[in-house]
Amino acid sequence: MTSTTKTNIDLLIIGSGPAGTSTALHLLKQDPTWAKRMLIVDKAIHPREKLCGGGITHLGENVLADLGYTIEPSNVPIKEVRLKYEDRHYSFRGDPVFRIVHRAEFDHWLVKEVEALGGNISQGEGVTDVELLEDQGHVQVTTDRRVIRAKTVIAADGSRSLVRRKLGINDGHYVARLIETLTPETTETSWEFKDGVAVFDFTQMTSHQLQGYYWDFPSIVEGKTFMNRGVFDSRAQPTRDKADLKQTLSDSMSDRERELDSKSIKGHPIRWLNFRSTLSRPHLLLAGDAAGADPLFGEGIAIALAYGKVAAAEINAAFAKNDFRFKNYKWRIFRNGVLFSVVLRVWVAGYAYQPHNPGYIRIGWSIARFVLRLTPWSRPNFVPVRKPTANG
């Protein structure tokens, strides 16, 4: 039962993913007061598991590094990611393309960070309730433990966001699936630990009408090595065919002999970004995989921290202005370097996975590979990853 104790707050943070975290650690990284007047409640306990393939782009460390940061948690740097279509291959390169990281981990991480600074976060308590009560100047929060009023929510409750769903925020079919599973490894046997490569096939795209990809990645689980294998589908065609996700992951694995436990499988669905998305109401915003990730890769975590930049910015201007309509969150997210590259993700995703006979798609290719050679992923010791800045 709910008890009756009420919670006065500014600003309460639904969510203690790479969005709530990266929102709360902007806002105390530009003043500290923040840490009394802002809590993050979520009702997972940290670390806790989170279904994802962990790639973390420099988009993300750049965001990091911004806040004073590199990343700690044990990681895979990944020099090669090889994109794969029939037999047809190129490849991005780097130092590193990306990092290959573990969800509770990094997350963990995150966490700790925000109570270094003070910050106050409530684990184990779920939200059951939201109720949007513009009239007398906020938002009511039930969870399983209290009521909780706070000037302005900011909804990082993930694809599944119950804040959209009490609120009746919906805004079609923009969803993408994913399965994955792990397999244990060693680097000796492995030649995607070795070499530090990543894989993405997109030969499903043909073989089983899917609109995305297979994946290989490296990864450390707990101190111990595994291969994250996945498959990844946009349905930036939503009207098409679901493709049959298991049967692809099988037969994708069985291509690289290795035996699919249905047991170990894992699933959720990613809201992507879209031109028409809703992303605020008065005294609400959405951030993270809640308002939208990307459609063409997948890509979250870099995405997710990027959302706590803009949405610390759009919190830090309503308060000073005593204005919480938020109009201007779209127009900030638009203009922020690495959610607009989301948008024109959109854009390309609705093309790319169109349903294309194998000769146009083998034309693509040889386009992208000459492409390819014009930018600095050609290059092997190519750095994308700015140096963390005094701001820690």
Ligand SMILES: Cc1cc2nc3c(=O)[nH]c(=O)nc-3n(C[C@H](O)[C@H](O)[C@H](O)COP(=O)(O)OP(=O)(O)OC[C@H]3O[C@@H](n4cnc5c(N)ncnc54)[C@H](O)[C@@H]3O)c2cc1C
Given for the second form:
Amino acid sequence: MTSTTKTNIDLLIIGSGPAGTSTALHLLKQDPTWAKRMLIVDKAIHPREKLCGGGITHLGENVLADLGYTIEPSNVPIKEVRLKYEDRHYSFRGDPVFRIVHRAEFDHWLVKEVEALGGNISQGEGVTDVELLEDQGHVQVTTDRRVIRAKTVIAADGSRSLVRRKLGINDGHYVARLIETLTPETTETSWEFKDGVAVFDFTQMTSHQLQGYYWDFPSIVEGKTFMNRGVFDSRAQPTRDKADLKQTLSDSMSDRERELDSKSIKGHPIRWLNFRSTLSRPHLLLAGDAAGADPLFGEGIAIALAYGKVAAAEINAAFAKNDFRFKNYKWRIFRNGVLFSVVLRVWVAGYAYQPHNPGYIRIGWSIARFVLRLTPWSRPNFVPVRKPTANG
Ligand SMILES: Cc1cc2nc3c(=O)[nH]c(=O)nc-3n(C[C@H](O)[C@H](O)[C@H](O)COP(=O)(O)OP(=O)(O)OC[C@H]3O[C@@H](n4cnc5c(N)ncnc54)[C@H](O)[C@@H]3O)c2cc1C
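Would you mind giving the form predicted together with the named molecule, to go alongside the form predicted on its own above?
Below, the chain from earlier opens the complete complex, with every other chain and molecule after it.
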């Protein structure tokens, strides 16, 4: 196809990460005719690398369960999530508390499920320009192959969203910084693997002025076992000085008798939700990281899957009423349990990542340990995930 080729379509989804594929799966499960009315484009070709810890909580698994899916790609079930501050810790327990997937494999699986329902995904096709032509009733999207005129567009193109940039939707500082590295480990070299434990270490909040935590996630990458180690800096207090992420990662790893290979570090931002920000324009919705995720823990996979559900409902309502202004999108986001929890997390992060006296944090950790005992998350046999529905 040449750049002058023109395609007209009811819905164009830009990006086939969890936000884009979840939107497609929700639409296709509700109405199979969407297979002919919708196109997904992604500049990458699956299985594509996506920098990520790969932790999927029950919130994400339940979105998939309601669509009729259980996670098929290989994963590490985490039985204990240990939240640490200096010498104190408390743990969420469950069967499992969450799962750790390899994103290349997980996202590829979702892509194949969309294709199995007849969805058309054009991989290796990058969007280069976006123009809202409201008076003509469509969005004009230019890719490196053609021009697409879409009645509606879902921008699910991640934290560095080109769509946001092209439309001048700018939220300034609402971006968390993350870096990560993988170290080869086995059940012999690392107890976290043997016991299925993921660690979130908040000690660095005071030792390195980090507005976040260091993590250890046992992971399987292409059949081999690795510890996914990284640092999450929420920047929930954007005016404070930035922590030195590389030094924080290096020091945290030395505490665990591991040496950081600087060449192995990779970094990527997570945009966090600013509810006052623009999340839609006429004929266009933002979803997943392009809209905003969680600044408290940096959770984004479950959030992206939930955006898919809400965006699909909004698209169906728009076509039913022939009204593409998307005035109710924020309200729908607010009413979705998972996304409402993100709104709350934005508020909590603003408080939690202020500078605190270490003594108060230690007291907070002791209180949390006590309170947790009163919840189902203290039981190792607690199953937070719903059973998949028969028909999705
Ligand atoms: C280091 C790190 C660790 C993380 N760990 C976790 C974790 O453990 N658990 C968790 O829940 N979340 C985690 N996250 C967050 C999570 O990765 C994201 O929130 C999630 O991937 C968002 O999904 P998405 O579909 O919105 O975007 P993405 O997964 O980023 O997908 C966007 C897609 O759009 C495509 N695209 C981009 N630009 C264009 C273009 N111009 N044209 C066409 N296609 C385009 C990309 O190729 C990509 O496939 C982590 C993030 C980072 C950076």
